[in-house]
Amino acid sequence: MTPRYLFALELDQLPSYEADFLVIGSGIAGLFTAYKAREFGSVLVLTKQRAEDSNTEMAQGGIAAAIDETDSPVLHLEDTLAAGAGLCDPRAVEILVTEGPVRVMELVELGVRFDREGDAWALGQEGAHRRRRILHASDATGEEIAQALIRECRREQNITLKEGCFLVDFIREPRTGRCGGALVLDAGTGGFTVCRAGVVVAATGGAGQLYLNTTNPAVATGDGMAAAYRAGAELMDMEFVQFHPTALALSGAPRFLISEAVRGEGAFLRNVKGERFMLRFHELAELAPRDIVSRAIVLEMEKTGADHVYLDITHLDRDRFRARFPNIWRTCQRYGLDPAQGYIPVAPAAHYIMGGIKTNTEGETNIPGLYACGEVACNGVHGANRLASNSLLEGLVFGARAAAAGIRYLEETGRRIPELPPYLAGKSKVDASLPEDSFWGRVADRVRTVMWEKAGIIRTGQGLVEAAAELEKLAEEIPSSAPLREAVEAVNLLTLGRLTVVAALLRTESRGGHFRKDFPARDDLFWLRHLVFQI
């Protein structure tokens, strides 16, 4: 059974801190809402480690949005709706693709430097858009961004970021269930403190540290999903997780994503026979979806015996490449690679998480006073399957209306903050003394591996009841006494990878990010709904 708080705590003990807004994570999503909201009054900002420690600034390919004169937001609401296999809100989908573009500009206002030929954007083009409509610049959009709004937060006197500071759970008043604020560990201090706000705005990011391949930092193990869950939080569509089809291959190195717009400008992917097989797959080949281009890549693997394919780039132009892709240019090198001369090796890994914490086109979640925007929100926008570069569009466009949506919250409730309990009745005693190298890395470790050989990319029946089966014993297992932050993130990942197996074993048919061996067609008639799990 999954506690309603993970320790026992009595609150009044610790120190605290108070804003009107408190908002957790500082990627896209959450540094573009403490923006917004700073127009109204006081912003917390806590991240989990640094501030650049996201997936946004990671993110290489660009955000897409129909600026140029030949594309529109129709077009782009389209090619959302096709990649999200049915399952998509289109209404929210809408939403996005026509405030995208405003919002991008804004984000040029405020100083991110995309790639220009001439007077016009440099547009690219990735997997399943029918248009060059990809922002970026070079092949470190995510960095340009983050830095600019890390910047801008810094400077803002109504914005305090703090770093080091860890979600544990989320904070209900008793009396009447809002949402009053959040449990964190502050490496500072290194103990709890209890932080306090009228808003509260989950912008954790996803949980690609589920799967033991994944192009995520450390710092993705789905803590707000996790935490809202606990907190009586809805989630959303647990099944459907993106492999991106082209990490880095290579013993000993990290699966380093290498951007779909490589093959958007033009890459082969070819087996290790070097046969380019993407032809025999989809009409749009290397631009298919993710997951057909996924699923393409393991079964060549399977039939050729190897542990990776190619991509290849050595019929297009050297030095435009290298001045496109500077980043990627230098990681091949720095493991040997000249992509000039020879093929990059490459697998999937795990990317995206399309589902999450429910919520409306505000960020409302069903509890009073919290909301969610990006990976850790599950909205309607990405359906089934993210079409690609939406994802730092999604954090931008709905970071802003859950500012939006909060401040007129705090104007009807008189920007009043919860009274928090005294006391927390968690399931274990915090003992710090514990060892927090051993039990806990091998039970994160263990989930990772279960995930991924039984509830990865090609799924069956008896896998994800073997999987589901073995997660349960690994819950059974753990002790009542724990240490601190390994101990939260390895319950996280196993609460959000039982979530996960049982949400895929409950979908008879494949669709998206959930493909089923057993049931590999698409089940209109009975599956064209949503999963929801909420405890």
Ligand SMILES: Cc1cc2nc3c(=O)[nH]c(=O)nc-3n(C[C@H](O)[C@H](O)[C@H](O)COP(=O)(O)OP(=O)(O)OC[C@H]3O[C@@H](n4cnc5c(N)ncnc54)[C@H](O)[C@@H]3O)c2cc1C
Contents of the next structure:
Amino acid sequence: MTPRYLFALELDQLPSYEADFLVIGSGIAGLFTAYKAREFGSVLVLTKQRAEDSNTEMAQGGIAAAIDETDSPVLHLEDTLAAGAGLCDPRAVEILVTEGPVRVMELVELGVRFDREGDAWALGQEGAHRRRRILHASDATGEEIAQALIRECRREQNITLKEGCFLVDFIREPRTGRCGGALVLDAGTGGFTVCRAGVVVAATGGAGQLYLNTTNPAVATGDGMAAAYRAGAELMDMEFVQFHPTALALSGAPRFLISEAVRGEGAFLRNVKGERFMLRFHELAELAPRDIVSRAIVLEMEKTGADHVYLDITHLDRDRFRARFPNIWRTCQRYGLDPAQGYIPVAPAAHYIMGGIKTNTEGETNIPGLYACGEVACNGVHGANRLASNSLLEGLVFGARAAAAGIRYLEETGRRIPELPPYLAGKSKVDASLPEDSFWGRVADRVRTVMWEKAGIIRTGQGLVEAAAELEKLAEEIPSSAPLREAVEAVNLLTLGRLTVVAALLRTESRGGHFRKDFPARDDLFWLRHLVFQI
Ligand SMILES: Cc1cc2nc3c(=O)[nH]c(=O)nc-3n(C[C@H](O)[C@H](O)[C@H](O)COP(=O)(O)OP(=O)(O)OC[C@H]3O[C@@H](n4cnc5c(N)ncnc54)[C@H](O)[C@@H]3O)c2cc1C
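With the form predicted alone already on screen, would you show the form predicted in complex with the ligand?
Every component of the complex follows; first up is the chain already shown.
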């Protein structure tokens, strides 16, 4: 059973911080929320490692916005709804595409330098977009955005950015149930800290680390989702996981992403026999939606008995490619690959989690005072499958909206900071003798392996039942959590893995990022609905 809090602690005895806003996470969603909220009051931003350690920092392709005169928010809306396979909330998507261009221009005002072609923005194209609408900063767009936002947040007097502060649990006011802060493990002191605030914003990003092969950095362990679930928040759409078709597949090398924009520029996919195969799977060939390309690659790998396929850019202009994708070029060279002469070995990897903490279009969760935005949230913009380059945009648009809603809430509540309980009745006594760090690493690895093998790109009822049983057994075997970041991360991964598997078992159809071999068709009659979990 999932406990309400992970640790039994006397909160009164712990060091504490206070702010109007407590924002957890230093990706685009958290930093933009903080930037917007600072006009109203004090903002404390916590992040578990360095400020730069986030999915945002790694984003390559760019950020989608209908800014070209041949484009329109309506076209962007249509493409997003089509990718979402019937499960998007049209109102949320409308907000995303209409407010998006304004927010992107705010980034430009903050100093983000998107590439230009003469007087115009250099716009890229990615899979399932019918227009060129991706603003980018070569192939390191996320780094450019993250650096500008970190710089800005560090400069602002009202914002305090604290690194090495790991969210363990959200804390609720006993009398009202309102979220009033968080329990945090502070790497600086090596102990727990309590952070109290009138508004708490979860912006902790996704959970790519649920899978053995992922493009995500080590910090993406889904902590915000799991902590919110323990606190009583609703989690939605957990079965929808996006696998990126083309991560570098070289043994010993990280699953470095070879951006979809490379295919947008005309790269082909070839199997190990050198055959171009995507034309057999979809009319858009290499630019088909990601789930279709990922499955096609898996089938092609199975057919040829290989653990990768190839990305072929040899027919493209070498200098143009090098100028457009310097980061990808350098990485290929580092591993002894010359993309102009030979093919790049690639295979799919977990990339983006469509599900998360259920929110409305203001970022409000079902817990008063707790907001969520960015990849950790599920507000309906992505439905069953995210359209490429829409997630940075989501972080911006809904980060700004969460800040605005939080400000209204603080005005209504007179900036009151909730009373927190004097102690947490959690599962683990902190002084209990518990296994060492490497044990927790092994638990996390077991979860990641089970998820990859049995709840990955192509799922079956049988495989999911086996995965559920394995995770259940693992949950029974592990002792209470330890006051270590690794332990809490492992417990969080296990919690989210179990929810993802149950959701995938329940959804007896295939749609977007959820594919069941035993139910390969989409079933709109029964499954045009969401699965929501809550304790
Ligand atoms: C390789 C790669 C390429 C991508 N390319 C694109 C692209 O081109 N365009 C696009 O739109 N999207 C892209 N994405 C997806 C996009 O980057 C993310 O969806 C987006 O950046 C999420 O932003 P976020 O602010 O919600 O989360 P993140 O940027 O992941 O930030 C989450 C933050 O929360 C912190 N955190 C997590 N847990 C805790 C905890 N327990 N305590 C404290 N802090 C915590 C993390 O350290 C991090 O700072 C890409 C993703 C990857 C991995």
